[in-house]
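Only one chain is shown below, in structure tokens, and it's the form predicted alone.
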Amino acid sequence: MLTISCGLNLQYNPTFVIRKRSMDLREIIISSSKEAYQIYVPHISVDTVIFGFNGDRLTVLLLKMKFNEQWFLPGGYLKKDENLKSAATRILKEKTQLDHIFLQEFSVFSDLNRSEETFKDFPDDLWHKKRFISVGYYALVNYKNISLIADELSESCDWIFLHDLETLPIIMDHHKIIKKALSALRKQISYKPIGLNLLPEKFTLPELQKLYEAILGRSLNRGNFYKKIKNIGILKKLNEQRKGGAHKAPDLYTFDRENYFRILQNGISNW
């Protein structure tokens, strides 16, 4: 299993926190504040939405920071010498620790003062404090293989079902950047496969219709979805079942990766 150490990550530096254990909480943001100021672009951010699927419901990673006890999405700020699809790779990599992750810039976030509340107890010259644009990034992984583990400045690292945000106090303006992301994740099922990067190598087509259902938020005719997803031509029929139900068992697919990425790049022509 692979084991995830989830923060705030506020420099992005291997060693930042151990070099500055002996420090507070408050002293360490104020330092990597000042840090910042040397390594990132002014007023521009990375926010990612991270999305799994636990079989039955989509959830989001979520971080919920000792400091103020409210949950915050992954992200990060711009470093000079990247452009913003290398700074959401890495800021995921950093994350997860995973390679070829699906990811998506879905919108930009440009609200006054989205920051100032968030960071109201410290100086007006911190960098967190400063007004940032930020732009969004969604991303889908398998969860089932990662443990998440928080570090010295998260109090938890979550996976936080959809339903369950309204009753978090989430930071700023993320509750609307996961509604955001959501909303575009939902459109791109009509024209861009989905399932690579949430489901197991191998799944029943139920699995995968429970699946869109979640990411929809709605039921699906099982005749219907069954015939479109097939006619895509993204499933490769394996000469197995999924055993141990109490009715007959169902056959296992796998995604035809050819065809997927094909698909992926150009779009589904047949849905």
The other form holds:
There are 2 protein chains.
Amino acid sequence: MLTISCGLNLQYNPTFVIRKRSMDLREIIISSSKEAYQIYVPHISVDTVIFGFNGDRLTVLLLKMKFNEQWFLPGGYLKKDENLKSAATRILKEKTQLDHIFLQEFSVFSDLNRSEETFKDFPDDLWHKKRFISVGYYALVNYKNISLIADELSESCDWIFLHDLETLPIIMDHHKIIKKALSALRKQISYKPIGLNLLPEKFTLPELQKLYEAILGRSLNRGNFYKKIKNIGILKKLNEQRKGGAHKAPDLYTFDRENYFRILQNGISNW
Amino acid sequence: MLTISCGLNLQYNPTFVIRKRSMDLREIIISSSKEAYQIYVPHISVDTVIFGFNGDRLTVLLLKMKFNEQWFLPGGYLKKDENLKSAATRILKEKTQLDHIFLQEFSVFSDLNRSEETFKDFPDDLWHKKRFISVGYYALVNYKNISLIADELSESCDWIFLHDLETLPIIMDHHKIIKKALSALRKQISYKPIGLNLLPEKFTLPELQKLYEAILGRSLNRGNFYKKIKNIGILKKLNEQRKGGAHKAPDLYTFDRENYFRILQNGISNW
DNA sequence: TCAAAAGTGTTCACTTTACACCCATGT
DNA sequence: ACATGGGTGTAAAGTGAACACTTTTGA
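Alternative state: the form predicted together with a further copy of the same chain, after the form predicted alone:
Below, the chain from earlier opens the complete complex, with every other chain and molecule after it.
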């Protein structure tokens, strides 16, 4: 089941709606700015790159701004009483309702004029107009069973195929952030197990292989992949097959959660 | 040549000096706080873990606080007109005079009550008393030919052996930061060349091996190390030997800078 | 029965590991 | 001469890539 619930959905007469929207929105933003000064640490933000998997290709969760139709990553600010990991966890939960997801810090983005331009038509003391140093986290989640929730700035949110990113108008340096997250993920895949949050409880090796191929962006040899993945010791073979497809029914597996999390902590071997 | 110039060196009657010191220092800190508000972005700091190598063991550059005798990492704040990498570069230069050094971001430290305690006897609006989210960078530099420069807060600065860290009083979470930097460095050593800033212009393979062993914290097999390191393609064998030692004179090498920097960018292979 | 996908086995090449051997040098 | 460290070679074990073969299934 894939539900997408996306806040307001104003439509009909486009020009009227856009004007109406921007007026409401302006007030919303200005009032949220005041609140932000109370709650958050200034100049620090978190951007999360949330990867999903549709069984074939990787997607990224993006939101679409109400007032300029640009796409951007789910993000937020650091509360005065939390650390960055908590902030990233909170932001992930706000957008996807998901908890207990592996979140990995991968880089900090601190260039000048990253964010200042976006709200240039607003008062100078607007919170959002400050310079922000953003800490990037990525997560891997199961594409299905997720109710996406857009925030007050966003008219919609959606899973965007990595492949389609180039064609979208994406805000600020968020395209660069996604690329860097993907690169960090590709590095991680060689020494940390991946898949627990991306695949259903029971899955087949061909499905797992598709996931690896989607992340790495290239096809892998079946026999070699099977050998390698089984060797890691994170798989439990079930006494069931996935019936219903054409052709031979593939064996079902689950993750051996104990081993999975141990290896997630320690890395796959060498270190 | 190893010169260490460390600001003031007050000594003699300890109790008197400490009192005198703390009074001067208090004023210095309070005035630097005012300046800081003008120059820096609040709540963001940079800590640099600068590794050195004495030919046998790894060291870390630490400073010693004037007013509580605790050791801490060279660090600083983010100027309003620079990004984090520039800040880290600037801080490294301030302490070591060195330029063009490879600096690697490795983690962000954002826990609550990281730094607030250190200046608890100062006014509440003191810059240093704010909550700081610190971005960690590490660097590798040649232990020799460096004039260390302590700052206004520090009575001295010194290269501390990794092995001796446990015995020193180290401020805040700086011990944790060093450990994490070392762990990142150990990961990096397997896919990026290391040594250009740590060894003299001309060096021998046994020297390079000692460096690797110091970083990894374990001994390596000589023959295998030679083969592996030569295979990377970053070494140029010179037509000279290091004379003077007992036993066979070892061959001298330099780094092939072109290859070195190319591989530093792209990683050693796989990726 | 057949095409297609799943699962397993085999071969070859290459890398890693362990270790042996020779070389050069100062004492 | 010999102890010590430097430099190279080699065999065994392990890993990864390519590919072939068998099995299973629905059409």
